[in-house]
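First, one chain by itself: the form predicted alone, in structure tokens.
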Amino acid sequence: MISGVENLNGIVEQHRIVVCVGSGGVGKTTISAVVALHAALEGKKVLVLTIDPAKRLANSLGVDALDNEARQIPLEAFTAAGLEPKGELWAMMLDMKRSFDHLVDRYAPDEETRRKIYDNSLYQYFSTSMAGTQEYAAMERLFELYEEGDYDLIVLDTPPTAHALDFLDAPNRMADAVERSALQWIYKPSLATRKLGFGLFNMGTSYVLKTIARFTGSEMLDELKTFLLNFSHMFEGFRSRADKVRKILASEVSAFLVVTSPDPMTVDEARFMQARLLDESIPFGGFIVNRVHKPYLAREALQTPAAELAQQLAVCLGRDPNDGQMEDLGQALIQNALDFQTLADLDAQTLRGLRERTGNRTLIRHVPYFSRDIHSFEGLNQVRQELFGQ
């Protein structure tokens, strides 16, 4: 838990990296998106980082696409909603393969390296489709950009993973397997290995190599040779960046936030995923509670009966008072605004549960439901208003 932060704004003010964790399609980008856009219109230089590949972000943003380089948003975005930000706002949405190869651009010895690894069949699978790669390429590029220190506050919405924290892992997952001694007993030689050459690759014919070659066929074996041949100088490099990434995001420059919605299986997903951050020390800033249904009438109003409303709707409709329609309107209008209290009613008692256990030190802001998406520069600041309590 971090200490001293009582608010929202205070998280937003005191840290230089914001994760936002939930599960999928609870609104982490567009939360990520808001907190960014607060951050900016408060005075800083923000970078919110992105996993959704949905345009209507960008739309939202004022930006026609966003890609793997950080875009600044446009003045003009902020004008037409009536804003005027003290800092600036930038965006880009994460590209696995651009960030594999940015990392191999970086830390390849040299071009001929370089090209041997782009033009690997397996390399381009290990870059796209790997399980685990696009977590870990995220954590690579927060690291990056962190240690550029060209933003004030980097804003990251989480990759859509089967376990929300996946991604915390992911660096030290990538570490653990280029590690392992089988691994490296194909890629780097040993002092039992060096007077035969090059691990299994230099055992010419042997039993193993052509059991493995009838399976797979000798082109394959000659591609992962190649591959590991040449990214092995990227190994040596995966475990101390997965360290100095997770000492980051457990130091007191970063903030978690569990973005979750009011249903009582994703509060309780959002519990655990608090548990696990404190569990391993690492700072949890609150819950944000996402698309809360609201009552909208008082209780005593969802007693009118349907005839008295119908008189009503006639005289607002210039319509017959005795025009059946307009019963069965009202009838239809109250059995909405009755449905519509009974979800505000579960999500009132989702909420107080989530209180009771969590403890009132804990931070829960609440964003309530929206009739409609938010994909305009104007649905984003309305969720800020909510979020931030403006």
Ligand SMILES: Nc1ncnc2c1ncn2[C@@H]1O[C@H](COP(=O)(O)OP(=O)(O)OP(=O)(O)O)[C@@H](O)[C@H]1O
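Numbering follows the first chain given and starts at 1. For the two forms, the rigid core is made up of the largest set of C-alpha atoms that agree within 1.5 Å on superposition. Because the structure is a prediction, the values reported are computed rather than measured. What changes on going to the form predicted in complex with this ligand:
In the core-superposed comparison between the two forms, the C-alpha atom of Asp320 has shifted by at least 2 angstroms.
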Second form
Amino acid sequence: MISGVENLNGIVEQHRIVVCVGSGGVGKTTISAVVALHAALEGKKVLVLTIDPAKRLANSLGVDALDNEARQIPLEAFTAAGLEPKGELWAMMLDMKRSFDHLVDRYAPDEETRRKIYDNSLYQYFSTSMAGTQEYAAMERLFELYEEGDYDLIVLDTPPTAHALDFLDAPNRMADAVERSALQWIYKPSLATRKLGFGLFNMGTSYVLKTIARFTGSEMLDELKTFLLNFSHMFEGFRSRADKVRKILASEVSAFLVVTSPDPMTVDEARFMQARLLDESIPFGGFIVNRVHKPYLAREALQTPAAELAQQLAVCLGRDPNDGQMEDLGQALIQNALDFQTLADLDAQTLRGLRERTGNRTLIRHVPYFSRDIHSFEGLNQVRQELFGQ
Ligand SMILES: Nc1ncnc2c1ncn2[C@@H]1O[C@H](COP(=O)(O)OP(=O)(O)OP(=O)(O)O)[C@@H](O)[C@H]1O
Ligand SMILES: [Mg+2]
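Switch over from the form predicted alone to the form predicted in complex with this ligand, please.
Full complex below, order starting with the chain above.
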């Protein structure tokens, strides 16, 4: 727990960077947007920096598209939802390829190196498929934006990686991978090519390997050599910025929120992430348990006999109360409510377990499972009311 901060409001109020981490699909992008929306309503100039390949966030925020540039969410989006922001809400979506170009533009030592990197036929594969590229691009961008100091708060949404906290190591891992391969190329060319296939690229990016296979052996090695040698000029920059980003993330300006679903396995992963954050002296802010099933009917209501419910339904729907279909419908509704209640009980049990294991001082907030996806500004605001109203 971050000292002196007892609630989510405090976390948003007292930090300059809030990072949402969590397993795949738990709601990181949604919660990032909600946290940013809240901060904007409270008077901050806030940027949500997202990596949402599905591009759903642009819809939710009421803008046509998001790209590598920050865009301000128009006032109309707020007023249409009955909201009056005291601050400003900005959003940016990282495009991997363009982030990498940006990096080359900024850090290549001279025009010639820059041109050689861009002209290299392997560049586009490196810039989109190298292990850790996406995470690295996010870290780079975060660092740059933080240093520029245009925003009171930056909310960082993290990518859906297999290991959710890998992005913390991404800059170093990527620099290591490139450096190792480049050195091996110089000293042991055959080993270097073998390593490239299995070490530098993510498994599963087989199109990269297929493309490489289209070159003849010597052409490919030439391209690779040129690329790695030119790219190696940027290593120093990679490392020093990686260290700086880490320092910022581990400092009191940052807070990490671990987003999870109420599924017991996902909660275990979330606790593992909390432990790793604490291990690495990175400030853990709290858990957001998203998509919690809430009991929506009192137990007594579930005792209503199907026949009685059928009568009530028939009246509501203006149908014949003796219609046999009405009783089937009543029966199905009762069963559905009972199933939902079972899920709600299980979720409540998991939440109690989490509370017991983490102690009273740990911030835990939950968001109900809404009957629809959160794809509109109103939807985000509904989540906000649940999250910050507690
Ligand atoms: N509380 C909720 N109730 C209903 N739907 C939700 C809720 N929270 C999120 N969703 C929906 O679940 C889907 C996944 O959410 P989101 O994209 O935020 O997850 P994510 O963790 O960012 O996923 P990824 O790991 O793929 O980046 C979205 O369609 C979103 O609208
Ligand atoms: Mg996401």
